[in-house]
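Consider the single chain below, provided in structure tokens and representing the form predicted alone.
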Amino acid sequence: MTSTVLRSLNQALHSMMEEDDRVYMVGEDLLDPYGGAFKVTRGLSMAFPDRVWTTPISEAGFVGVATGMALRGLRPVVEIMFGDFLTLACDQLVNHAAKFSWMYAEKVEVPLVVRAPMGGRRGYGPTHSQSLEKHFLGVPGLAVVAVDPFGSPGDLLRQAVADRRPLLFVENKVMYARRVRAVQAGRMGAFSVRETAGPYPTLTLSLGEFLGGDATVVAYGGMAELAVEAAEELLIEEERVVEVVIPRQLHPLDVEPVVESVGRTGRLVVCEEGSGAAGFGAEVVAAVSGRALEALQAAPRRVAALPVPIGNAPTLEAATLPGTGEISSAVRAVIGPARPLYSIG
């Protein structure tokens, strides 16, 4: 049976717990059969009572003791029942679990990873809706992680525990009901595919066998199946060659694979769900004209969310947020006129 990326994750959890008496799970309304708001810890309290712990509304509260348990030797899981909530734990993981480490020397480890349900497009409003992991993005000690459908989601969140790091660990509403698609010998459906190595391999995309491309465009998380999308249609409809880079790990950021595909087209096309303002499409823009600016044959282009609340209708949430057709215009825009398909002499 075909997995998804909620099963996959929930598969992970229990495994993990079943062989390591370390593992905690840490959160609001875990206990079954609630199981979570998305139902990705359901079966876990009732096969580890002692070990899912239900907290009251308390983010600073909870992150905190989950802190303190892993400078103690345990593995907690912390789940942050919507993203938007991490603004209350924000002390906790910038000037506590992100720092201790630094401030005693290298003595301590904080294994902590914190659980992030983020995005929209799901109709919950301005303040159950959002993308906020750019916040987070460039906090020293505090690593940035986000999960997607291809490959396995639930060996990332294996890695993600693994880690000696405190560790944010951002999940796409949406993505939870898609399939998981499968990368197999190089290839996932029609595109080849490159992974970097390590515990959070960058993937790039390509349906030009990497022999050159018209634009490459990096896109994480929810918004990675929106880019592959684009890159579809654009081939199918206007010849387009388009590589997609999707980056697992945002902070630290490997920009490598991002400079290699550049080099291979030289325009670059970045996406994310959150607004745009100071966020990752303009560290991945800065961080490739560092490295790569003569390999840019046009000036990169960002996409994001409207600087704006996002509201609950679904008709201004679909303008608020973007979409592949926004992916697709911005690739048009970097590309320029499109090519005839025919031609008549």
Second form
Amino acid sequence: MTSTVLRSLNQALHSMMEEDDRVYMVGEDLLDPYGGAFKVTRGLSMAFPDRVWTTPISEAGFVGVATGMALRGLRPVVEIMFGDFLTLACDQLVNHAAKFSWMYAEKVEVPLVVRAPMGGRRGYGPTHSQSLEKHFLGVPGLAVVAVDPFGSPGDLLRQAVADRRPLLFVENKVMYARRVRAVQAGRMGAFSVRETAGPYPTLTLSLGEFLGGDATVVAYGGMAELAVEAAEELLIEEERVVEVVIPRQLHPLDVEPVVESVGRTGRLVVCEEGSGAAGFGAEVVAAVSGRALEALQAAPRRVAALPVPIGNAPTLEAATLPGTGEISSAVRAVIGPARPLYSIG
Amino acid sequence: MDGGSSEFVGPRQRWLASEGSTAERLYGQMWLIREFEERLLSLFEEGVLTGTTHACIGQEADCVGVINHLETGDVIFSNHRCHGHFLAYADRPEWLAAEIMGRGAGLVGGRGGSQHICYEDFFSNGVQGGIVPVATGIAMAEKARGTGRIVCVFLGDGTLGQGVVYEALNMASLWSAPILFVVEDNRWAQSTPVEKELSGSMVARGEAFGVASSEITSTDAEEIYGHFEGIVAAVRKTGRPHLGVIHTYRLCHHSKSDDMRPEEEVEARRALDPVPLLRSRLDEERASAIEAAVQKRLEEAFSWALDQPHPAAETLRDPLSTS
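Now the other one: the form predicted in complex with its partner chain, given that the block above is the form predicted alone.
Every component of the complex follows; first up is the chain already shown.
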């Protein structure tokens, strides 16, 4: 059955609240009939009126409240209406939720999930379009997971709610409407798929049956779908074989699948929708260089947003955020002009 | 001394089980806090302790006046100036001393130090204001779980500068959280006098959110104890928040040796020092006996703490590691 990412996440929340009365929703404008700005929580307040708390416009305050709830055995799931507003809750995440378990010598746990819709391409302008997760990568004690349309987004959210660590769950706004592409018996359409073990499996997609390839593209969240599109186009139009590695847990990052893929391709492109400096791409490139420098046959490339705020005008926004064109160009750049084996005609 | 296996007895139960008049019992607790802080400061001066600490000298009456009303299971969230709150809550100076000394046997294994401790239902954190919504969330969780427990969170006049405090007051009132906000107004936010950091009224801040609010200007432990008896009972009975302001004074520096306040102001406030104030109501012999017993306890506590090893660096691991 086809489903959208939105539907998959919404159904997961419904079933979790049904199964576990410790699960609470906390955030702005969550009540039906509105059901949350992007409708991920639609229907929940009708079904579970006592456990869906619509809040004042107080991101720091309600992330703190949810942290307190998590400390005392509940399983709060916070929605930040726009991920851009996470900055308001930064102190709560960095100096409270992320620190408590370690700082208090593991006497407590903070099983907190903060869901944050990130990303642009919807014309919302500079403060409602960003992908700010890079600022939360590498905070000791704070896990960061990003969902994508592949496999089961709802299952990923279930894992996050079951997780006993405080966790930032990054969703991409454009992705909500996308069809979920199931992974079955190691395949997703024309791609062969490998998945790592664990609650947040990294996917590696190959259009060449993992027998080798021209480049590895690492992309998460909303960029994952664009990377897959770029890989499809590069195969069809230029006979380039690209492997796409899609991590779900961005921090701490399991770099092993990337190292393995680069071992087959020798070339690396890392994508993120946010600005690039000191970002996810920098971390992946550093980690791969440290692990498998000898496998790299060319300098890795990063694909990221321009270092400017995201303009409202469609022309400005499109020019600022990376798309499939930028991914394909980066792949061509790392492959270089002359690669006889796969060159066209 | 390092047992920790015995069942924790909350402050109210311990209070009811203790002997002596109200004044004597309060005095014993305050003397413990005062002497603990003085010993700590001496150790800093001697170079035995490094880092920082925030003593509550002058504010002991708040600690004992409020906390003795809290039952086993009630939650306290304290701040950077938490030693007195902890000692009134748990009466375990040896574990606090070990923690501040960075010893593995400390309350949180030497990870937190002076400002970041956790024991049973007591927590503290060093960032101003952020603990207030967390405490509110704890209160909401206790309410959701139907435990009947209440939460007490301590803040100061300086903390009223943090916006998140008002977010928490708003939500606590909207959602009827069983929480007591105690504002210890010690007149100075680090080096800044209250008239340079706070406009308007403290109690009106609570009232504006529909939070029952009260204030008391006192360093008299018996008076504060009596004042908060009804307040704690009301929070428990109504399940509604209360903002209780105590106008007091910090007789020591903010942290270790950073006191730039006018000497004459501090001297004038020494006349209201809560410790001699209460002592004057006690029989001299009883007072001396209480003090001697406390000194002996603290002697043993600090000596035990100093003997404990520092935590091994090899114990560090990524808290996110699931392996």
